[in-house]
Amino acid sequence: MVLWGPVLGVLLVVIAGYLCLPGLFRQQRPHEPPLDKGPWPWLGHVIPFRKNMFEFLKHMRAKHGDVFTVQLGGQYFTFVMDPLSFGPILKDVERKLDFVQYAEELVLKVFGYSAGQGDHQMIRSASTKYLMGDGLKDLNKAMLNCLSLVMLGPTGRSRGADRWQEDSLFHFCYRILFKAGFLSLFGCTEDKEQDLLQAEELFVQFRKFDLLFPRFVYSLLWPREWLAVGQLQQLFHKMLSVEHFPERDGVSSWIHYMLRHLREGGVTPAMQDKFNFMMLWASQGNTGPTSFWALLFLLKHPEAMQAVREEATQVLREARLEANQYFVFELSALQCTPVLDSVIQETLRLGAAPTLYRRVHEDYTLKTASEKEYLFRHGDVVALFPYLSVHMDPEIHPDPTAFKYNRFLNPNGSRKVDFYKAGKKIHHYTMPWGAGVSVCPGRFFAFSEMKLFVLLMVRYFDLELVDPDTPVPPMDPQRWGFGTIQPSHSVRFRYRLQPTE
């Protein structure tokens, strides 16, 4: 008779030894970073990070300076807190860090993708050529027209829409955002009212998914968590399904371009579809809150509204919205937007905080601003959280956690450049789109989207909070690190189309 009790103590011995010991052995070599492994074998400092990341960097950075190596996990993370120092490893001529691992590591976890060879250069390439220029022209156009069909509904502007409506702010924002841009990438069919009840499904379950994304990536799901998110990567592979996209019309060139790419390199339908579940997040996974903060800043700054409302008076005209109408304008009226431009950025400062990392391939040396020079070791991860390092830093941006509508302005107007740190000239002082080979490639299509939403409300609508003496919530500390950061609660706000006498 086999005695599976003492099998199984020597089975979880043994693996606890193979997870553990490397983490008890590994000591700070010499000109490596300060080393700290944290109070639990394997597990290090996983537990405070994942709390609250942003004030354990804070913690951290204060206990051994800008640059400092910590356990995760069983994964050692060096983390560079000095600005200064980033370009070495954002350009990494020597090659020796990579992104592109890590990153298809991610996106095969969490959704399911598998990327082929060049796939990272093939988005880029797609992004340069249908996100940028007259691409993003042709998308911005998709995008107002779609933005009018959510916003105002198939027939356009009806009766009574001058009605006062009251709404979560934030629901109401990522909603929009969402269903615009998924139907401006995937297109619509014959029928507007079927597309919008699709569109409205599809964001119901994304926000499921979505709230359990950051525990998701860190392996923090209970059992039945597990399941549902098998369950909803399951349900946006078939209703973002290649063999829908005969019956739709409008499918963005981007889109068609990347699937294409994949269809000629062999790429089943099944990848492919989860290959648009990657994308549809990638791309709509920030607008909506972005746009959230954007607007709350502007209900709580009266100063900094009535600057944006008269700056899209100037740009947009006298433009009404008669009944029956969808909003019309010159898309060309969104490189005339130096003050709005300045708020989404100021917007982005505030709320937007992505971790950028790169595996080492082989031993690195950094020479720091500073002269000093640490050594990574090959298999660790380089980590940089700007939010922390540069967003923060009171020498970069002055009093730091305050909106600034203006902050991005120079006196006479123009667009804000010079920022400085130690009195060097910085040259990234806001890195919400990360940098180097990491940097969004749809940053500027997600830049015009923001532009267009927030310049439709401040326009068209009156809108005022319900309680205007309620303070702006505190950010999901669940969120340090991955985008842009939620709300750890939303406001009520009240809304209306502006009346037309």
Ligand code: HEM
The other form holds:
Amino acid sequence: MVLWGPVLGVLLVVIAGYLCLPGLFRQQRPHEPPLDKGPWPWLGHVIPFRKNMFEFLKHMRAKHGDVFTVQLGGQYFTFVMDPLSFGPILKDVERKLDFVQYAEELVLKVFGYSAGQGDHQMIRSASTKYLMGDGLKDLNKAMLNCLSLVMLGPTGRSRGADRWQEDSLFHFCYRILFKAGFLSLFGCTEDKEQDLLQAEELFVQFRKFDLLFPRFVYSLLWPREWLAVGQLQQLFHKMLSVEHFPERDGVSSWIHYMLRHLREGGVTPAMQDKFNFMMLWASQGNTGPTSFWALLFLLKHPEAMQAVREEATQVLREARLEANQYFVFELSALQCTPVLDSVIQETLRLGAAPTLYRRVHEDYTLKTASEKEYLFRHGDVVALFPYLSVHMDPEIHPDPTAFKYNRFLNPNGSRKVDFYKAGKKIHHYTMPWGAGVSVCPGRFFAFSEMKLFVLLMVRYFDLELVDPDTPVPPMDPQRWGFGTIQPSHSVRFRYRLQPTE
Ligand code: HEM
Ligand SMILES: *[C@@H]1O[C@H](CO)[C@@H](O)[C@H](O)[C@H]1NC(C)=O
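The form predicted in complex with the ligand, contrasted with the form predicted alone above:
Up next: the whole complex, starting with the chain shown before.
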């Protein structure tokens, strides 16, 4: 018994040594970016990074300049903060930077999905076929029907729907976008009432997972939360199981195509269920929160609301909705809304904060826009955080923290695409969808879902904040780097269907 103490001690020292040694000996080599190993062996800077990535990176940039390497949990990350130098990293003509393998490791951890060879390519080609171009038209139609179903119920406008109702704006937007998005991608059954109930149940569980998600990814859950996540995952696998698919009608071509590919590749049904969960997550985690910010900004900026309402009135002339009717909506209207497009782009600029990661799988030299050369070491990760380096750059977007609904409009009302930094035209002037090989393949569908929802809200509903003076809530700092940021608390609002007379 007495011996165990020292043995355990030695074991711990050996393990700690093994983990920390590479870090202790690592030195900045010639031409490498400034190296900041942080105060703790192995952990490095991981604590402030996880607490508030935005503030941490701001601090590091002030200390080291636009390119620097930091240690985070035994892994070295090189951040590039100068958007004029993103081009070579995103294009990666020499193929020395890898996204797929890095993503597959993450997906295995978070969704238990073990990706097969060519999955990434398969998802890209399914998305090009069915989430863009002509394929998108069918999906938009399905989404409109599902929004009608979710917002009005299975029988259309009910009597008394013009009574004011109060809700949390965040919950309201997330719930509607989630349920309608889920039903349009994963299909419905004959029984609409039942579908709505199932979608609601799925949303309730999804939110539980969603709230734990950032700390789950960083492995920071308490044991009880860890168990809860495991149970939630199993529940999703069951609810989204391919076993139920024969009963489902109108499963989108996107999901259908991908599942067929997996089936034909010999992927087990249990693994297909995990794939479904992953796709549910990718497709539903951002549109709801983004729509929340969009409506909130409109409610806080009457001149923007006015401009969007005028545009909506122009493109959707008829908006009278009799009892038992569904929304009347010409989908071609989605092509003619430069003002709303600018509002959504501005919302994404202020609310979407993904991190882009690439693993360096061969030593790599970055030539920056200012003709400096940096050596990136094999095995490290290159990371971009465009929220700080692009979205909030006052040179590219003057007064960057302010919501300006017409920021992405030219004076003549057309879409603005010319933005500059240091006198040079900048290609990636916002990056809510990531960029390069990992750019979001659902971005066109996401854009039209959010536009459909906002157009329906401003055209058919009256809405107002319960307290018009309520400030825009701060961002939840835990979520930097994970796509659209959620607010740290919600805002109450009131809505009703516009009365028919
Ligand atoms: C406002 C809404 C959305 C935002 C801000 C968003 C953002 C992103 C970002 C930043 C990535 C890249 C992640 C990375 O580099 O690792 C991504 C990936 C992805 N997104 Fe979206 N997304 C949205 C909506 C959607 C929708 C509606 C769908 C599908 C219908 C979708 C499907 C996907 C898929 C499948 C991937 C993974 C792609 C791959 O493995 O290459 N997204 N999204
Ligand atoms: C509107 O203005 C932009 C630049 O300000 C210009 O590039 C574009 O051609 C103009 N469009 C029309 C229809 O005049």
